[in-house]
Amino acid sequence: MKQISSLNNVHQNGKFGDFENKNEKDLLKISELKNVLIFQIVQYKNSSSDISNIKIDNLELPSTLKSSSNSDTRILWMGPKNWIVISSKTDLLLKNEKQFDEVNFAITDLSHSRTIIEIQGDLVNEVLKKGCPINIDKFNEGDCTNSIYNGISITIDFISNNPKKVRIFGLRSFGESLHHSITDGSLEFGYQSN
């Protein structure tokens, strides 16, 4: 099955909003993540399995609010027992599915349900404070966490503090409404979406 972007009509390239007499690397960058495979991994809460011999990608599943990656795979920590997991390699759920037994794990393909939006720059913190009630200024490369942006439920994984870089996930079908709130609170600042 072919993937569509949920953005496809709705993400323009281009410089927008207070842009002008700005250096281009001042500007904050927005971009949709697309083309990737998106899983959940669920351990049931009767579950007895050690997960601590799971390696997905050679990476571990992460604790508490956190993330592991390396440069083809993300894992987010989505709750107790519950996990994200976000790559490059399509095949990658074939090849580690049998890790995951039917009698201890679920495991979802979320691919076709999930909007991802990436903001890269030294305000992007401040993009996400006008419509997120969380203490953003607390979190770090490496950190994750689930909460609103303007009344739509979304996942925060910060990428990286240098550059600033974050990833936003939120439902398909409020793709297009995070998209316009993201650009409409970056406008501000002036972007660069590409």
Second form
Amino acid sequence: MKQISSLNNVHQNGKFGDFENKNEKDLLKISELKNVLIFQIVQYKNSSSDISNIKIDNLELPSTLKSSSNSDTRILWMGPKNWIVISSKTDLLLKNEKQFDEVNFAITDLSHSRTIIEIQGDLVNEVLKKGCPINIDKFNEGDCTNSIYNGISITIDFISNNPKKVRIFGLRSFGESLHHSITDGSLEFGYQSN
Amino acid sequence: MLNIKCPYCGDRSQKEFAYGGDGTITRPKLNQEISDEEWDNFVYLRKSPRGKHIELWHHIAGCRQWFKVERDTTTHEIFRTFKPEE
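Alongside the form predicted alone that was just displayed, please also present the structure of the form predicted in complex with its partner chain.
Starting with the chain above, the whole complex follows.
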């Protein structure tokens, strides 16, 4: 089935906010990540199945508030016995389904149900601080966490420290509001949208 | 605004949590005969103590886990947070 982004008519390319007389490399870069496979792995509470043998795209399931990643796939910790996988390999779920038996795991395809906004730039933390109550500065590359942004439930994936880059996941139905909140918070610094 | 330490995620703002009521209430055991009064007490009857109180909280915008908080209802000081099974 064809995926249509929730930001299809919202996210526009160009420069916005206080971008004039600024070097392009100093601007925040905001983009949308779409057409990726997203699925959730939940291990049932009573399950004692060993997860150390599970590998998805050669990645282990990460520990608390951590992510594991390679160039195509990222796995984020969502809570105890709960992970989310984001991959540009759209057949990854089919290839890995057999690792998860129905007695111990529930796998749900969420590819259509998330909006992902990627922000890059030195001032990323300042944008996040405007709407998110967590202590952003203590999070580094390879961390991830759930929180809220202006009241909207989000997941933040801290992708790299240099350049500073994060991905913000929100529910699809809140995509437009989340995009508005993030871009509104970025206007002060000037941003390039692509 | 409270700062609550989730046993799974660490210190977070109260904005991420939902209050879940008295944490000392236990549901009557399944398949056990109980009177209407006992059931009524379980569903409705709550104490409203002034001072230390064990409460349930839900990290609804975080790891989505329920846990217990020992809090002073007068000063809002939080003494400890712990997993329900602890």
